[in-house]
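Take a look at this single chain in structure tokens; it is the form predicted on its own.
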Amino acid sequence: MKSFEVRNLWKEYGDQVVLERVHLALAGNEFVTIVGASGCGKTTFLKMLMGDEVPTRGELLLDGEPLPTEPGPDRGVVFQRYSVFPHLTALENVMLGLELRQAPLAGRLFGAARTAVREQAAQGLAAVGLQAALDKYPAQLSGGMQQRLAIAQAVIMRPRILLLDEPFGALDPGIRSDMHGLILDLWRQGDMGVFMITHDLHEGFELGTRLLVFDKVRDDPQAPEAYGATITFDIPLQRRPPPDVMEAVRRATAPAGAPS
């Protein structure tokens, strides 16, 4: 990904306004980690990304093109919830998209090709330290182990945009931390922009190269719907934010009726 650009976003559902006037600007393949309170349009705005949801208005452009309105190779997705095939083996599950790619019709590949497609996948599990788990099905995995084995799925395809909403919130701690490590280990390795829901503000700050807060700037208590959400803070993350920026931020992100 060499640049990604968002014009003025907006997504409505009826009379209902989730998100407004969204714009950002990157160059590069960043890190971007998104935080903000519940029902603020972060998932909303993963789903465009995607292309499970189309703006209302607006631009998203990838490398200077409209990003393609229906999802494909070009983007990967983790999902909190370990979105693997359970019929499939491990090999099988990351072998899968490769095989759709080269034979759509058939979904299967045989003879010379099929073996290049194991080996590839094989290298794409041991890169995820599955390299020991081949032959097992997703119920014979850990938590943990399976979202290694979805994050070998998505990466296997070589995305331009990999797509990770809430991946590591229903890990352990300590898998949790292991997690981080690999993920920017590919990251760095790959040549694609990664965009990160969180709920988690430390891990958003900790992972990031750039952290966006989502927020409503507008707000009618007669019409609670009528404004959407944007982006209120868009924060480089080479060097930590003064405090007062983490203040507000951690303010901006308080789930309704905590404390201040």
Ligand SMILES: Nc1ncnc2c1ncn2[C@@H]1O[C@H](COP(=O)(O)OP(=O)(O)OP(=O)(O)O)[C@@H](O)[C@H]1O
Given for the second form:
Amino acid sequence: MKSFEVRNLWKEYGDQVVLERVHLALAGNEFVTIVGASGCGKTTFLKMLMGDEVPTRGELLLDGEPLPTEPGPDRGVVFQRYSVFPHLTALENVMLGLELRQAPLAGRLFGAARTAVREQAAQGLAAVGLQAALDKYPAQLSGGMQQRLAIAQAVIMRPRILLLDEPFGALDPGIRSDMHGLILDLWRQGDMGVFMITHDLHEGFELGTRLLVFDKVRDDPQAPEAYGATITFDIPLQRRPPPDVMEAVRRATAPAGAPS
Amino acid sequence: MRRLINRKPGRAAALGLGLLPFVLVVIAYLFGSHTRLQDNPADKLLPPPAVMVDAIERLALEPSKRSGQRLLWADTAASLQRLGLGVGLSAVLGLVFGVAIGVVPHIRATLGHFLVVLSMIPPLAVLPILFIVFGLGELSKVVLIVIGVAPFIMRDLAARVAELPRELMIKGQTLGASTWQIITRVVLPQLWPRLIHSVRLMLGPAWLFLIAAEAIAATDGLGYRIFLVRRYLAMDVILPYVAWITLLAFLFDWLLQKWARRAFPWAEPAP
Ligand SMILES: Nc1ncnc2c1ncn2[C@@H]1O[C@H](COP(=O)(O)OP(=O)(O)OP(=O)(O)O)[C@@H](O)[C@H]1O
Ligand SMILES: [Mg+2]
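Output the structure of the form predicted in complex with this ligand; the preceding block shows the form predicted on its own.
Now the full complex is given, and it begins with the chain already shown.
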């Protein structure tokens, strides 16, 4: 049985069809990478998964149940930017979710409960290599460190699904490969599904167990907004795909009008 | 030759340049005062420094014959109490309504437009109403400041809440935060520095409303004194009082700025 299902999903903004006829069925713990041309609706898809947008039509099911229509602790997110709270130190950022869970009214813990949560958060930060930056504010951290912090903050909640929207898009290539190792480790330990949007095709192939390509199958040059994108390739990645698939995907994801 | 926009004064030069306008104003005053007094020794418009020092000493150190109080301090205490109450109340109201309007869509739909209209009422135009309703005592003066200041703080903070990256609101919810927790742990802490900034900007209008109210109906206060002695053309009192008010206003602004920098090291420094 597949625990995550998308059934005939459509998303429209006014007259613009962004996504159409999206179907998908996955096991709950896959690492799904998503690629596609800019503006084709990848972020929109992720927003529907996180409950920030509602589908115009169709269903999103997790374990047979419709996904809640607002964000919740079962789905963690890391954005490209603004993923961590600027007014909290690294440690406080990671403690926050745990504190909120245990203290509905005060929103913060004191005494022994706080010490326990603090300890857990410090371990979470150590797991992403931030043990030396516990008391720093995000503004004092590098871009890569901020993203690690965001990841630690999200996974400490033990979400069912982790949603990543180009989390490493703003990072240097060298730092990126460190982050790949990190996210794969956390995924293997975490018993969670991962959806990660990337602009880097190589990253998409290397990281995932499954690669989704979003693209338009129908296109009317007179009315570019009449048709939406859908999943045109759904590639299992048990092993490296043969080169001709790579080429087909590269063509599909090239920006419209670019020479191929 | 480097562009003007790239040429920066050094530390000493910056200090000198910063002091320059002050020095020029003082020199211009002394010169003006001197020439006028030479023409007419009885001139009261630009009293020389010695006369002003006399006046300050009299007001600050000698008990007044009428009330037995040292007037400068009594006036200052009365004014600051009104100002503090008015601005403090405005800050509290601004925070409560600003956050509620900024965070909860239903409250925004209900109060958003109303607040805009409310903030357009010219406060001084309703001052007579306040005197009629609340009497000539302290309350009407405090209410005037609140009416003039609170709506702007509310609007400013509501706008600041709306400016918080949407990502942070979603992130908070994925950490399990309820509406209440979003307000107390995500929104409010990020608003404190904005509140201080907003209060700093509104201190000017707050002084304006205070002095206007004191000028019209009061028995003490800095604004009251200035408008009282105006009848005797007592520039030797008016000018030091104006300087004193300016100094107080500057000091509050400076203290608030210092406080914001210290208390919220994570925030970008406000200008
Ligand atoms: N709130 C919105 N209102 C109207 N149109 C929107 C909205 N959000 C997205 N769109 C439109 O939906 C389309 C898809 O946007 P989306 O952000 O999902 O693209 P994307 O695939 O993530 O692109 P990129 O790779 O550049 O991030 C775009 O044409 C965009 O203009
Ligand atoms: Mg996007």
